[in-house]
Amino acid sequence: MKPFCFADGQIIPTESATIHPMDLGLIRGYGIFDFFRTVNYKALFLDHYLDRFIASAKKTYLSLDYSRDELKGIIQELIDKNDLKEGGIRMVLSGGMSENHFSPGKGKLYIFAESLIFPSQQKYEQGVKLLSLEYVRPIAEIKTTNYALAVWHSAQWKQQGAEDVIYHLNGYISESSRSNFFIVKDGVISTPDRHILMGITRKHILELAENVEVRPITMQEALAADEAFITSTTKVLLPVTQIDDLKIGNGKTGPVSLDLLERFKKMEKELCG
């Protein structure tokens, strides 16, 4: 963590920044965040960010008492006091405090610089290993605060050698716990189309993409594709080679995959120098 953050609505030292025990965040586990990268000092794909902080809001019923011009401002002041040339801003609104410690109250906006650690070299040479895990993010287009299942159940992905898990319900797959999943199949690009966080990375990606479909993808197809990955916005593209014991295509990182992340890199490059 950076040695500035905003809370109480000015930049302050983070390790002054406080919130209620009695805030929903804590008490309910309830309130939205969002959290994107600065390239040589610009916040990449901002805007499209802070249209899901925005919507995420609304959607929560939690008010958020910055306009978007306000909100650039201090995060702009943020990565120049940071100086966060390449890292992570990480954007909470917490439920608040509710007269009846239950329903939505006035949150509470916290904007935080981080440092940021990509996935090793090598597990982008060599891919990754997913578990399947029966599960649906409950408001799942919404990002919430409410990770307490990935992250008590995170504790078996090193015992078993993976580095997320791949969610799905009556067969069909969603996503993975802070990811994006997608599969190629004789060309084809295909990623699920519900019960997902429409992630920024996976638009771009998307935008990217050639021969791509966006549909419903069942656990029989992930498993006899060619290539899967997943995108998010501190993997980018990140290749998936196994899902609990089998493995996907040949076992190794595929020709499509590889090729998106570096059109992604060069797209990144050229938006941020």
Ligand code: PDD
Contents of the next structure:
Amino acid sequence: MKPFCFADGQIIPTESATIHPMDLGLIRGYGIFDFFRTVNYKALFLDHYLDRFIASAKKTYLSLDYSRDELKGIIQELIDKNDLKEGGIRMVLSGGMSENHFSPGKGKLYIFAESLIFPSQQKYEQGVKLLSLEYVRPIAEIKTTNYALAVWHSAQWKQQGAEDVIYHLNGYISESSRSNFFIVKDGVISTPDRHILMGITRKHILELAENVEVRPITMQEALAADEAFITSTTKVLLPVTQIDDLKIGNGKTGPVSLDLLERFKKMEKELCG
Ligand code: PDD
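Having seen the form predicted on its own, can you show the form predicted in complex with the named molecule?
Zooming out: every chain and molecule, the one shown earlier first.
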């Protein structure tokens, strides 16, 4: 079945959606987005994602012409029309057309329905490797569409057998390219508190975990941790067993990470059936 999206104020076949080549999204890389999952035809944590999307639009000075309830209505229509039992919804607000080709314009809203593939079972069982990269995402708390560095750097990941990167600057870790980072040491679960996107998965993992600390975390600490993992909408919780050439803990997936993943899945089932 060919997918349908929302563009130019209506639901149309996704292949018919267009954008002007001079949109700031293209010529300056200026725009915002959000991405959430449907589970059993229900949008998981929808209000949290809408909160973040609406906040991102405000912080980037891009006007959103639809109310929260209107957005919910469109999303439901897309889920139905695409028969999206388990999948992803991507909301994009482009920077729009700008008279001087620089100042934020009138953004164009798109909502896409997508199929979604989780990482392989082997990755959840064995953990993944991250490559360290000195960087911090600009305006990290806003979910901008600017992933240029990560897209460019990703050529290295394949070469070096890595799943993704871990950003660090001045010794402190922030996040991975599309996920948040956690460590476990002596039963305490810690995650960075700043220069990150406030992930919706991170938020729920923090609520599910008992012994948590939200604070700056150094690379040294991460390398000396018992366990580490990343969280995101598209991965939920993926164990990290190596950074560059160094193993974390015993180099194997740890019990705290796997227990949290199970708890998350249980919560998901309770919410969406
Ligand atoms: N990425 N940090 C960054 C930079 C992200 O882009 C994301 C999400 C996260 C995790 O946030 P959440 O748990 O709300 O998905 C953290 C999405 C999934 C992506 O770009 O595909």
